[in-house]
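Single chain ahead, written as structure tokens, the form predicted alone.
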Amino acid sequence: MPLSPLPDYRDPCGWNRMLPARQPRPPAEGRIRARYAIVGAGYTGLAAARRLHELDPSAAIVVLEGTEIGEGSSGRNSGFANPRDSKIGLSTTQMERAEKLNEFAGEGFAYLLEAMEKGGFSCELERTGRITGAATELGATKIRAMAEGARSHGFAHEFLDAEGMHRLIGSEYYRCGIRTEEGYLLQPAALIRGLADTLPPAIRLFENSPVLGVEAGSPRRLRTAKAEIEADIVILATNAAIKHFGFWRDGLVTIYTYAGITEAMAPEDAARLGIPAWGLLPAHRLGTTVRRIGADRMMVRSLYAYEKPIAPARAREALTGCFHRRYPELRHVTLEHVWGGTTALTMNGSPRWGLLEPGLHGSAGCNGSGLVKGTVLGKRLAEMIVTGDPQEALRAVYGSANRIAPEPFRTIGFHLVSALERRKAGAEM
């Protein structure tokens, strides 16, 4: 199978250079034989590893990271985590189907918190509630879709005219929007390293060892620079570099995106800033995601881009722009760092998932919802692979991802789309 190369990041991720320095496990090296194999420490692959640890406590479990604990996709996110689905949860339409999906995403939630608790450290977990913003009519629109949808399934939410959302946000820049009660934040790349790094002992996670081909047979054979890690299993946990892999290529497409965080502003900018924590994200799904961090920074995240990075400068051009048109007041704060990240998306927003050849599983197509979905699909993935039971409930909710068109089709689909999108969007980029 081909090399899986691994995002191409131009820049640190600043959630990770603003925490203490860690020291990184060992990569592999030698031959290593285990029961289970899982390629990727995001959140889905770290899930599985708990959970067959839970389920085969006995078995050896080995865990493959490309790179640095916190320097990954996961770590790179923005930090939002809703124990509710936050793009169907709401439906009016599919009531059924977002009750259901409501209740995977509690559990995958509440199998954070629980390795939070056994683990004991932090990550800056704090319930805030969760503001949907929107800039224009068109957003406007769904935000009065989302209050409807919150009336019909009972939850409790506040919807916000202009002037309430200044009143949260300190920024004027909003038409309306709506906040519901569920929702937190968090630092992700500390939740990230957490999860690593409280691993049981049984299971043995190696990083900066990137998997550069899997062999069939039984056992499966696993390559890295250093290493051959034979195992009877292996999770392909990679999201998007599962398609480097050979698999799914028809099914999932690479998105980057970016996002900064200010320098530490002075007393009297931060005091423009609104009330002490919140995050706001956008009406319209090509938006731009502002969420406050701490007493004196914010953090904004937008721009996207397929299947390759684009410059660094142009990225924290666009970044400051979408922070100075929300705050012109604080046109003279600019961004300390500045960091891009990959999502892996889907047609129509459900993953890939399950069974991919015996003895060899994957998951991917988090669309953008990976920390809280990642985990459960993680941990069904696992409970799949140990008992048999092949998860229809999950798999009848989630869906399964269409077939793409093949290129060149793909890419001048995607750039027309993301056209009208873009135009769509207006005013919530």
Ligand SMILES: Cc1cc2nc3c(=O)[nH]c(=O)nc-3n(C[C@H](O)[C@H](O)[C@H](O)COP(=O)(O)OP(=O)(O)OC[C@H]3O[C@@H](n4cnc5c(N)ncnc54)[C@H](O)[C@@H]3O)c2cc1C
The other form holds:
Amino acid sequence: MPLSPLPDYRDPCGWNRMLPARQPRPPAEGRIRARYAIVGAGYTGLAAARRLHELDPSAAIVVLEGTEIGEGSSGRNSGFANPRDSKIGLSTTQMERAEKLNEFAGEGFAYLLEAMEKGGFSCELERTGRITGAATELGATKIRAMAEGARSHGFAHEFLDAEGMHRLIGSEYYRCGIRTEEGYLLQPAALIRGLADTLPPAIRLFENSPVLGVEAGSPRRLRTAKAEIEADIVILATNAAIKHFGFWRDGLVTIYTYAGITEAMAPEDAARLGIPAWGLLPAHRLGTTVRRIGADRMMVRSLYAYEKPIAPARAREALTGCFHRRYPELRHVTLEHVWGGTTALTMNGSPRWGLLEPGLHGSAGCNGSGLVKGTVLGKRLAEMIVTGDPQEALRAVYGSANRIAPEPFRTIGFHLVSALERRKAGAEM
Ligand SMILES: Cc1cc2nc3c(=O)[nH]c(=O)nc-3n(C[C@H](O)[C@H](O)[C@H](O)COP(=O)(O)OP(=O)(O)OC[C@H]3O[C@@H](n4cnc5c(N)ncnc54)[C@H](O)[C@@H]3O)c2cc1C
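Got the form predicted alone; could you also share the form predicted in complex with this ligand?
First the chain shown before, then all remaining chains and molecules of the complex.
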């Protein structure tokens, strides 16, 4: 079945709408020649472009983005970034792997910070720590195990009972939670705009230029509606949309997930939102993410749809329900922006990464945490291409995505597992 070259984004991205209007760079036109062509200007593609330029400064580099900067999934996410993510409640062997994973995550995060500093842009980055909240008994059991793991490994943390959660986030919805020190929140559309708008002039970025096909050969030829680009080396940094080009269809699932931001609240309503800045992840992976934005808004993220988007009205209704269940006294507050975006899931949580064919590379499968992971995978892909370093350490730590059952078993399996998980998640959703 032919796949669309771009994810079906439908509604505009709320984060992007909250920023001043921005003039996109013009689409690619005519014949263009470059040493490197990168398809996709998300975190992965832009990190790869910046690193290629650092290592090979005289090379011509082009980046082709199918939509506008800020309107892809790198602008549509919840803005949770964590340079040290995977520690609490882990066994000793897992701890060793977690430490190594954290080194790579730290490298990705540092590369983002460096870009912000060099480029002189800001994206409302704030170190808020991270709360994981439980609304069910199953979730509470998980939180207690996390707290036990944190205690035994000596990690700074705070266990919060229902009253503590209420004090922190102003909601009586949660039974308990755990708060750890690491964890940042940011405005994702401001980040991806900043990264794109401060690229060195040697990197040519074209927006609204979906790549329709990549031909084999040396150089390779890429086609858009109005341009033909020749490049010696091509990177497909399109996340799950790489399936459009015929790669990794056996290992990647495209998941649509949804977010909404409230209207600005009156001061007496905003006073109910707890401490000034916080972000909460759910105890169950199908649960709802919630965060405070600035003084007077909230964001909720929930819902998962397999391969196809949900009707916008249904997404709005479901997200509004998620918000009002947590803040019943704010039932008069509506969601001003609602939108969906995509993420690429793999069965075992490992990405697909590396050489696809001579002169053609790819990176996909960030499993919902691509802000930092996509950055390090894009950066390291550029290093592998220019220096020839096979990146054994990175491969060993991240592993490689395994195959998923073919259709129709894949779709049936997905629906069965997600029905089961939804029952388990219950009120975490
Ligand atoms: C609602 C939501 C909440 C999320 N929350 C978080 C979070 O809090 N923290 C976190 O780390 N991650 C989060 N994620 C996941 C995160 O957004 C992704 O992991 C991340 O965007 C992956 O980056 P990427 O550069 O690999 O891919 P993308 O951001 O998807 O970038 C790929 C780009 O390629 C473009 N493209 C695709 N096909 C073509 C083509 N044919 N031609 C040209 N361009 C093309 C796309 O338009 C896109 O801009 C969330 C995702 C969603 C949808």
